[in-house]
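There is one chain below, alone, in structure tokens, taken in the form predicted on its own.
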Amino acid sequence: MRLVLDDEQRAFTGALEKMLAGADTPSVVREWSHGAHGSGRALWGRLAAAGVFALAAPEEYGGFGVRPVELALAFMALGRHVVPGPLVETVAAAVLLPTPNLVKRLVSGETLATVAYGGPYALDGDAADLRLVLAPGGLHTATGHGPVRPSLDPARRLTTLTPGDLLTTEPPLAQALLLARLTTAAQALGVGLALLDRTVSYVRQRTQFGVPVGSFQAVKHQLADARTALEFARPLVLAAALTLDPADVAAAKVTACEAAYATARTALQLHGAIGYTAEYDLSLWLTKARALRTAWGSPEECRDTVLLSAGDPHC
């Protein structure tokens, strides 16, 4: 399996990166998390404009066909600058949505888009224009949303959506959920390989005893094993990218989001007192990693998938 990146995709994941860096997104993200979404918004455009959502929609519906790969190679880089909003749900919403017209306009930016799945809430349902319920009868819009509820990550506001009108019966759900995952996971990787960077470049800086941190051999060792954690699973999220198949997918999902979620402890630990202090940016990444564990399906459910689709007797 080829897992080397071409010349267009590395132009392409360079480009958002670069815009990205400018783009101040720990500010954004403080405007989201407090209901201002001026600025938000506005990155969104600039997503929209890079084709970011034309990843996920066919040809006729504005989009570039379907592009896991590149799709999997944008939500890292989003992850990596921790960006707010329902990203993974609007990707969702491209492939559940019967309407040429509505997918035209998520993929345009125009049209910002949240999914209730596996529950009453819905991400950033404040936020949305177009708010969509799974039911089990099939895909609902919602007229209206429920109060903000807190989270853990204070950039995902979760409010509760009822369903209303019914846009199909039959929406493609197992491949609206393979996106999902998939993108999470990339997003989760993405969130990690920032903490690691943040963490490795501020114990370079502490010190104790007269010497830097990062030289102890022990502070050494807990780095070492997040990149590796994380190393290990960036070839099985592309590889899922190529793939789509359900059980690479969900195994690319719980190995980078359990890589995250580790490095965002290893990156606690050895920040100190300063890494639980909402106001240090380290924040935005550690509260992040956290949520996108159980997002669009937990490590059990995962782990689950995993095992069924490899004939285990006790699944």
Second form
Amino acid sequence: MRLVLDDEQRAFTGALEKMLAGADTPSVVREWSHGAHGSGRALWGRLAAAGVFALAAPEEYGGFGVRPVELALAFMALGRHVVPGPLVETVAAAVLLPTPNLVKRLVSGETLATVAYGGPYALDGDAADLRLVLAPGGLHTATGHGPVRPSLDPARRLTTLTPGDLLTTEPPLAQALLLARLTTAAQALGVGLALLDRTVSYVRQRTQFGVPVGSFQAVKHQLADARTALEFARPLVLAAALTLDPADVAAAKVTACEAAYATARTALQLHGAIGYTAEYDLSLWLTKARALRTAWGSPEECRDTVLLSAGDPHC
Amino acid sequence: MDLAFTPGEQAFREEAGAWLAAHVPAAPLPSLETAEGFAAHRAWEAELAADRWSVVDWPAAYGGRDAGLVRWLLFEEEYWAAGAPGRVGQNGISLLAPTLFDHGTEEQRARVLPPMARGEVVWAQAWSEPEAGSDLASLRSKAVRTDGGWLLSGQKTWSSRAAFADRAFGLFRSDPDTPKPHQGLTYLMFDLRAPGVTVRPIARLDGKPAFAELFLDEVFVPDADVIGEPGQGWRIAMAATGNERGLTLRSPGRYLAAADRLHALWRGQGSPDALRTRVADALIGARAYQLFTYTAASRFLDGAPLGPESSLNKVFWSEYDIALTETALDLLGAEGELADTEWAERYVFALAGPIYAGTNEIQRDIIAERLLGLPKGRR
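What would you give as the form predicted in complex with its partner chain, now that the form predicted on its own is on the page?
Below: every chain and molecule of the assembly, starting with the one above.
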């Protein structure tokens, strides 16, 4: 038992974080929110070059073999930097697709995929090159997409899809859903950690009554609670990646999303009015924390998964 | 990174599980906060110790198995899953013993630890005073130099287990003229039945004498019962409270077992929808606490000291424990009001969690100032 990152994992995360920190992701998000995908696609190519999508694809399809732990680490970084686009959906597609050529194009970053599953909307149907629908009969492609509906997170552009050609009747649904849920959890954790960092920086420099507001106990304790919630979500996410046990993945999803959302509420409150503006970059993380809660498994669906499997031995 | 245990660790877990299955009393012992229950729990400590299961992580020389942190965690998971009794020796085992390992002499370890491991000497703590709670460094009970030792005078309070315990350990002001309050303190051990000691039990919320006030009037303590250097008590005690907040006070096994029992209770009541979320959160919280502890243990084994991260732990388990036991009482409906049930006992015990071992307000200050780097301010 050793539940800490090894040197290689630390190096991978460090390199990805460094690349993203230099990519001015807030500008990319704002363009993406207006349907201008150029800078987002350029960043997508750099993510592919860093190996992010290869972590979800088998070696014979150009990937590294499915590597859930590294995927979780990558998605924590993507969340920290609010990278836009159908990231989770592309991971799910890489697992679902039976056709090597399509998967190779996902791995190389040439193709962005989205997937509709369990609800009417697919993320970024307008930006995706490959639109998939998971319906009871199997995995279908969709030719076009419905009009873009705005999400509470302006960076998430939702569209309906209509199932077209059947690709396969028996896609590896369970595996795809587990990885989608895991990467959403990891992304939410990254969003929460970034919200905490930004808010800590803000309350250290914002002064009222002649002192930093971060010296007030009422402020400190809210941030202490946010840190506690996030630090208890982190090992759940890593362990879920190690076991891929449905209960662990569901527990990670609900805990990471609730911790990130609670941190968003705290971040908004402690920033005050400036945090309530669309113009201030904090909004990019605040709105995503809300949207990720219900993506790929609502809190109550996740809790039901945990309750169903309780009583079975872990590990 | 992996979550697998070695064959040796698994064999250890199985050995512990088999021993517990053969020895755990079929019926729960009476509450350890009563004279009868205290005696029964003391006898259980002796039974554990007879087969070297009372302090598995200690060196064999003092009654342990040199098991190390990972095996200790596995033992605890088996222990609580087996429904074994609460540990009456907990204060000594998790607070005084680590202090003696780090700061005591070989003579002190050889004299104090084996009877502690066997439950023959049960220890209480003597930190808080009527005017010194969260601001512990302002304590006023004094230790005055005398021939061959020290004379302790003053008043200690909220001393858990002291109503029935044998000895106590705590901090005393040995030098009244230091520039700062946390200087001039000395860490001492003393006999609760020594001349000059008056123990006044205090009834907790449910009326049981779970703690006590201690009145000390020139109680003689020999030099042999001073831990570390006189005047260095604050530093030594803080190392122990770091330990208390960290890994050893509340093991994950305790909450994994409690969450499983809560889940069984919920199912037994027909899985009521109204409490679904809270039962699920209890299961999830126990797993989160287990994995957080595994991470902390992994770091510790890599040589990183337990630091202010232990405050995250304290806030989490103390609030988790209340939420879990409240959910159980709510599930029980009208039966949940009864005081003479195991869940009620657990609930009353849990209510104290956010107050002792450093209040959760102090823990949140530590998280904010030492982990997040926020400026110090008025408390």
